[in-house]
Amino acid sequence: MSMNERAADTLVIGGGLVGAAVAYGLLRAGESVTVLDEGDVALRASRGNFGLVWVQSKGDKMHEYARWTRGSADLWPEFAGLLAQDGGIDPDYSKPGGIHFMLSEEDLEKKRAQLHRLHNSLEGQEYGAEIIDREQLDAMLPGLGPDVVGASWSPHDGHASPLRLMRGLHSAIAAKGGRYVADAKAEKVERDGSGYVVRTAKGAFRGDKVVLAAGHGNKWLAPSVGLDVPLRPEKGQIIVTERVRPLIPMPTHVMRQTAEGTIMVGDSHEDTGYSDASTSSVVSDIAKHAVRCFPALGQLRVVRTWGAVRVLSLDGFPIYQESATHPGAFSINCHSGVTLAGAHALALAPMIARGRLDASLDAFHSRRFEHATAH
């Protein structure tokens, strides 16, 4: 390392949503921060995210992150502002609740017994979801078309501008007096005395902690400060048409209208390892099933599609964990960049701060997957 750098409290590797949401909460709580970051040459998620800030239906099958998940879209509110406040790039936040559409009573069955569980999993915490009718769904939204029987409801869920978010996020760190390098992708990352040394091609960072929040780059980091983070490749496509009049007024789980009036719709889970190369079949199937739930949607023209990378672990949940063998490590890991920036930057980067995570993340930790194989 060259004299002339000089050390941080904490390095963040990776400067997408989660990295920069991290970072940006380091700061708020005091601390010096270096954001390593591969920049938009990353098979970066963040980039080709949908922008739902979403909690029903999430953690069904591991109640502590329906909690998490619930937690952050409470803390959302907040940090939309302080965002604003901080790095003077508004997120478009909204919350006027969302909507997941049942095109069978089967499935709304499903969803019913979904929501059952999830409620006796907040532990006395209103989940909030609900089942809606076609009477109450056509009264929310006109238009409808006739596939349609009925819906969930969460009057806790909404969206926001991930690339609004990105920016904000950016500025935020830099007004608070963290250091942002570019074209930075971590090599190598060393103990170095009690801290850390990241090595990269624009030169050698030190830092007391490290975090690694490289997306799908996690899982060739950790080995070097003994953690396992078992990731996997799942793309998702999206469909953007041209700005049209206000004809969403929620979002709901496969399309939303922006702010500036453009409709995106998406919602496909394709395992094709890392490409994220648009496929005009899988396209053309979103573009079916959106005009079902919204026949409006036929007539409208598409000016940009786009294919993106999910970061998933085995289970789909997050993994958050610090090294036992090197302390100040830390690994954070997870697809829902944009739900999840309220409590990553406000819950999260405090507990990583104080220097260890609380054991309300001790779910969250990959031992859970002693017995299991990658694929």
Second form
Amino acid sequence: MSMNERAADTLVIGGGLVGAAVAYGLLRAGESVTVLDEGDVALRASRGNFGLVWVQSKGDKMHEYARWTRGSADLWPEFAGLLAQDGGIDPDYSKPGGIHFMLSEEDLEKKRAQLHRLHNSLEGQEYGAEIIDREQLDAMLPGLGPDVVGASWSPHDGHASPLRLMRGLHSAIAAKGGRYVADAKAEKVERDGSGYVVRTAKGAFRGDKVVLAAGHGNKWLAPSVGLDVPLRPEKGQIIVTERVRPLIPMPTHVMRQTAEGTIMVGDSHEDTGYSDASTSSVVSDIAKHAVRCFPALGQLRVVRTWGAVRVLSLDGFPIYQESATHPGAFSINCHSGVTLAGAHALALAPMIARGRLDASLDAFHSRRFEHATAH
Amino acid sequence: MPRRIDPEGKSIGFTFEGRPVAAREGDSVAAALTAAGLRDLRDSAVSGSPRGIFCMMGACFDCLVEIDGIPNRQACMIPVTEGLAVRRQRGAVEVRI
Ligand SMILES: Cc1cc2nc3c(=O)[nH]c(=O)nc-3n(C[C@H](O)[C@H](O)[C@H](O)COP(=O)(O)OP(=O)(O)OC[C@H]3O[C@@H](n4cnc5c(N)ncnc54)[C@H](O)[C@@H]3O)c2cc1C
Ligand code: FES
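Could the form predicted in complex with the partner chain be shown next, to go alongside the form predicted alone?
Let's see the whole complex now, leading with the same chain.
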């Protein structure tokens, strides 16, 4: 196999939202970077997601995650500006606040208790979410169905175009001199002196450091650098409607209107292995629920539906880690690659460039699963 | 300028912006409009620039028109029937809540 001449400071395996955000951040930190990406056959959550930059209700059971998520939402305005400047593509980010509907008094009370708990343990800093009643909700978002009793609302929530984010990251990577190699599935990661060599059908690539950011691919790549990455697939399906005039002023967990005017409606949580098939029974349940929340959606024509596979760790929280046995080898996985793109590019990548994850990320190591079993 | 390669078929009539257009049985709305030299079917809901047919096979959604009062219909996917009322679509559709 031919050896690729140019060695990079860092090889990033995987060019989805996670790998691309880290690669962009490494380039910003002054590194030379090569991104190796599998082809169109790969499972790619980054092409099929909902586009929320969402803070509320994340990390109830892991406060480090609540803080990290809020930190990423705080970085997003700067991150979106840098992307537009470096790559020429604006990811259509806006932060009008986000709404999670409650369809019963019981749910409303549960949510109130959760927010109270978080407020107390996080000193009120993190979500900034509050419960609003139907009257307050009507003032923010007219047109809700009679079953919506109230909502939780957070000013830190927002949304972006996931496809423009992907294109923007890749365009910024190219503009910053990064190298992107498609159809280059990493077959093997091996030591090479003090660095690493990654073998692919497009040749072998060398780097001083290596970042595994291959989504589900990390599960089987990780052992080669002495890491364990237990992941499970979960399918989500999404509906997108025809374009209409501005109708929904802020994103909700059920629907959001894109900058172009389409309305995205989602999503399901299905245990169907690695299948990303779209199924009409699930799609019609999603549509029914959305129309119950916001009846005017019933007038709209559906343009497309699709399924995509989430990359979930066993507890749903991110896995950030460096190998103890293979210095300079890192693995990165998360469930919310849009939300966390700001933190991945502007907080995590600088740590990787320095060669060490900060102690503040210790809680995200996969050693927390040592007593769990993958299912 | 596109032209018909096969002028066979029964002729039927519909309207575009209120003016009569001649079609052949089996034409899609898009095919009949193209044969009549009508290419500006709507303007983009995002940029306002003119749009018309592109893929002719239901994939691109560029050919949207209003048909019998219903907006955002794909002209290339709908067969012409006698008396259809087709209109240009200006800007995005307004939904009433
Ligand atoms: C239905 C749905 C809705 C979602 N909604 C949201 C949301 O609203 N907000 C949010 O923040 N997140 C959301 N997500 C999650 C988000 O999409 C993911 O967190 C994110 O896309 C994960 O990115 P990734 O790069 O890790 O994975 P992927 O997109 O799967 O990318 C992995 C990449 O690695 C490559 N690869 C795999 N194996 C190899 C190998 N051996 N060698 C080289 N390359 C390899 C693949 O080609 C692929 O490009 C949603 C996900 C789904 C499925
Ligand atoms: S021309 Fe492409 S969908 Fe009609």
